[in-house]
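Encoded as structure tokens, the following chain is the form predicted on its own, with no partner shown.
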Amino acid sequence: MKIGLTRRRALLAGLALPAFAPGLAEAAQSIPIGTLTPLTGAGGAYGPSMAKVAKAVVDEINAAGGVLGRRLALTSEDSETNPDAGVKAAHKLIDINHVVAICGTWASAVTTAVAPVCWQSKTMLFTVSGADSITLLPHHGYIIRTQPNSHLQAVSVADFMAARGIKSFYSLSVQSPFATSVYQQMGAELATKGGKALGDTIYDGSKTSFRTEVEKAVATKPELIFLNSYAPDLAILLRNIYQAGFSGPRFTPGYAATPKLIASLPKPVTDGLISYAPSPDPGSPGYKRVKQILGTEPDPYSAQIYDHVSLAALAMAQGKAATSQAIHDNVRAVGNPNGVAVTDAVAGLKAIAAGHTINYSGASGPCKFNAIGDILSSKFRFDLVRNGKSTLLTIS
């Protein structure tokens, strides 16, 4: 009886193998890649769209035959816009999913915490965080940043202020690696144009009122108040500034001045608010594809993660290896050279397979990086809130 039972089990096992083996083989041959976006928390307005775009790019690459004949397998995790949660999710992606790259980290504090996990494991990290300090870390080439660093942002903002005759500003900044460097560089840049930075107060974003901080800023009589904030604290600051009677321009990063936030506040509170953000390339086929995926005008971060996934795939194809090391070694070789112009991963993969040198320029614009992983150039858009709606002022 035992012999017969053993034979029967063996026979059943043998019959079962063909049904499961292809799936197992496919899983073993796929190339794992991850996203780590803020699906919740202060960046929750952007993370879901970023993850959706990343999945669409992966699906398009797989439908066209994958990378080096292998499918990409995408795993998306939530950073919660929190450094501790981001580190935990990064370990899962690296230690359990064995990803060759992590794409889309948002918020400088999250990226700063996650970066050592990546470079110590030799896993490529693509980020949309802007603090200069990030690429000054000893990351050994394992960070690529598509977001312009704080220097590029400060120059653009100071130029915008000077062009409108603004000579002085005071900054109210949330605690983050990004805050101090932006204020210092904006002040230095505006000083070259005859302007002056009057001071910077770092505030605790968990507070429910910033009346004291606002009164300190208003007392310096600035022409403009710069609110280096996230959306939740920006809402409180705008109310406090309105109550303080300040009538000058208020200026803030675009990621804070979300449509949802603007709609949630009384029109007099938001009227005149100016926001700035890196501008994707509206004329790019990649930008138009992201718009098609989302069904709305893309935010800068959704455009950038489109390029993260594309760059990772193209670098692996260029290096002829489905590894993080291949991405590390070849990511500049697919965007920096003056080769065949391509604007999406599928076209780029075909060109590489045909033996061409390519120049990838995607949804966020040209993808040329310096030695420490910073994007070399970027345009910026400036928007003005009037009557409860944000409208484009200029792109420069």
The other form holds:
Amino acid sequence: MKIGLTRRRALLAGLALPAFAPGLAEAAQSIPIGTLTPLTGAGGAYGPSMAKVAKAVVDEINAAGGVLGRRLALTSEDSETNPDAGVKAAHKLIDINHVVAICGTWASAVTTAVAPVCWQSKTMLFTVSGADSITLLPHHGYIIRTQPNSHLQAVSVADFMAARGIKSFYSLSVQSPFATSVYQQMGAELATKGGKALGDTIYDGSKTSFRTEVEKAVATKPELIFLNSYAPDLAILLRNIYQAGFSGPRFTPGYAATPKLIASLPKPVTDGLISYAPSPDPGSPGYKRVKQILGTEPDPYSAQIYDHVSLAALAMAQGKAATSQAIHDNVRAVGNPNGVAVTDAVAGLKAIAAGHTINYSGASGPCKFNAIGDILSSKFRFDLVRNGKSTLLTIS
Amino acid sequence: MIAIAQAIVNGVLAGAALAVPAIAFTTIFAVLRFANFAVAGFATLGAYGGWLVNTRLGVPAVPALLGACVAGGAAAVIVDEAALKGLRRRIRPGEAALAPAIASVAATLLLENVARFLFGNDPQGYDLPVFRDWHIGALAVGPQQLADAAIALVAMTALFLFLGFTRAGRTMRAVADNPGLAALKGIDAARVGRIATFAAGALAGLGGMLIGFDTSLDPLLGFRVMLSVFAAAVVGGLGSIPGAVAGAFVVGLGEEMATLVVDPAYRTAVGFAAILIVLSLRPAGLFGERTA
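Coords for the form predicted in complex with its partner chain, given the form predicted on its own:
Next comes the full complex, this chain leading.
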């Protein structure tokens, strides 16, 4: 078989090149950055709005002149809330798009799978996943987590339970990296206040009935059932718990008890459900901007990804290099308590260009991280479902 | 003892829910001789079809099951005509029907995304009241699960009557038993294939809606149960309708009984171990004569 460059092909190639050239030039100058949010799967209620917020921040930064005079080029991939799909998408972002950072991994199982791909290629990973084990991985500083870790969440939930006079609970948890640790930490915290953990069952979230698991929980006669679930399995559990005749309080993470899920279930099934979620700072300008972008009250993860993109841009500007290493080295420096207070990336980039140190506080609150990448503090909101509607109980 | 009895009750009800889509899967295998994994997609689209009729047109949930049958059947015929039929024709006698089976996996992903595009990712629910369990002695039984099992039984009976007492049903059985002989007798295999595909899609849609009654409706509804449905059809013997029913009960009971001895997190694994044992003893399945 003859393989060669004929004159006709050479001519066609020559004609085609100028058409691609502007794109190539722009690609060379722009700074690639990626999002890996759950556009589909169990986290599909959050991923699209997270990607939308990330795009809006990138557009704002680009409209104001970019980072170090270069535009940000955003690529948004779908993790499918599935570790395998997440790893494939991360490889694509790193090996093909050459991103300086991946923002917005959501499910702990996905983040756990994607993290080694990131640290081995020295690419920054910003995540909203809560499992303690994530930041305990040997990531060499390439993970930043804006979501409070499981421990911070478990302690907060147990304190809330104790304050409402709850003395015992049973935990039903979907198979996940945080299932056991959250139960143990909640039990330990409640024990310090005279309460007791009665037991836990870890279930397979792909099933269509959890009657056996629920019967096991109800048999221990708990005052409260803690449902460490995702939305699809929570829907089944709430039905099964109601059917089993349990009418005490049920407690679940806010990411599972989405407004759409609550609206989709019969009112008696959801009545009395309490959800908790790390709370963004509703008074902050960043939060108001995210609300404006989405046209609705933002979920915590959309607020957090606003900060992921902003932190990546600011850290590169601070380090004067459009690289992942610059983000790695400077992500804590842009939250300098002695710096100029800024609440969005554009203002921060201007302040850095003017030679100031900055103290960035974004949509999810102050962005201060410890040595392993965990956020140092967070507010929590607790919501109660009554008559099919979720209403705020308290932010603490 | 009560725990064993309760696990049996739960297992039987879980098996009844699996039986309808498992029959759909095995019907297509019997008549068209390939594993159509797009049954998961037909179940999902059927569940959404029934949901539209139930919540948008205000038809009560049980009559709205007809909407699920129509949507599931229509999706099955469209997918078959557009993608799978052409691939089936290229299979030479004696060759494994791999291409249409793999194409059906692609089709189920496509249908899942059609559902996502049309209805979004958020869970939806049927307009259906919820009831507390009935307690019979120490046993708890859900009225909705009982109703679902009864509906599944009615659907299965209707299918048996269709296959046994109608001309279309008899031609379908003839093609399933011996396609060569059926062709010699002048039976139009393509037409029979379309009827079988529609009937299977309708059953899958019905099964999808019944599952949606107890869970919530989202684009992954069919995909979540596909492995168990496939397992039920294989255990029962691919191509055997009574086998699919028996297989569904083996899978349902196996998974529930497993929770008596191991943590519920492992029940799928134990259920499938039971399936391996059945297939080791009877490779063609409980009622099967052919292997995949």
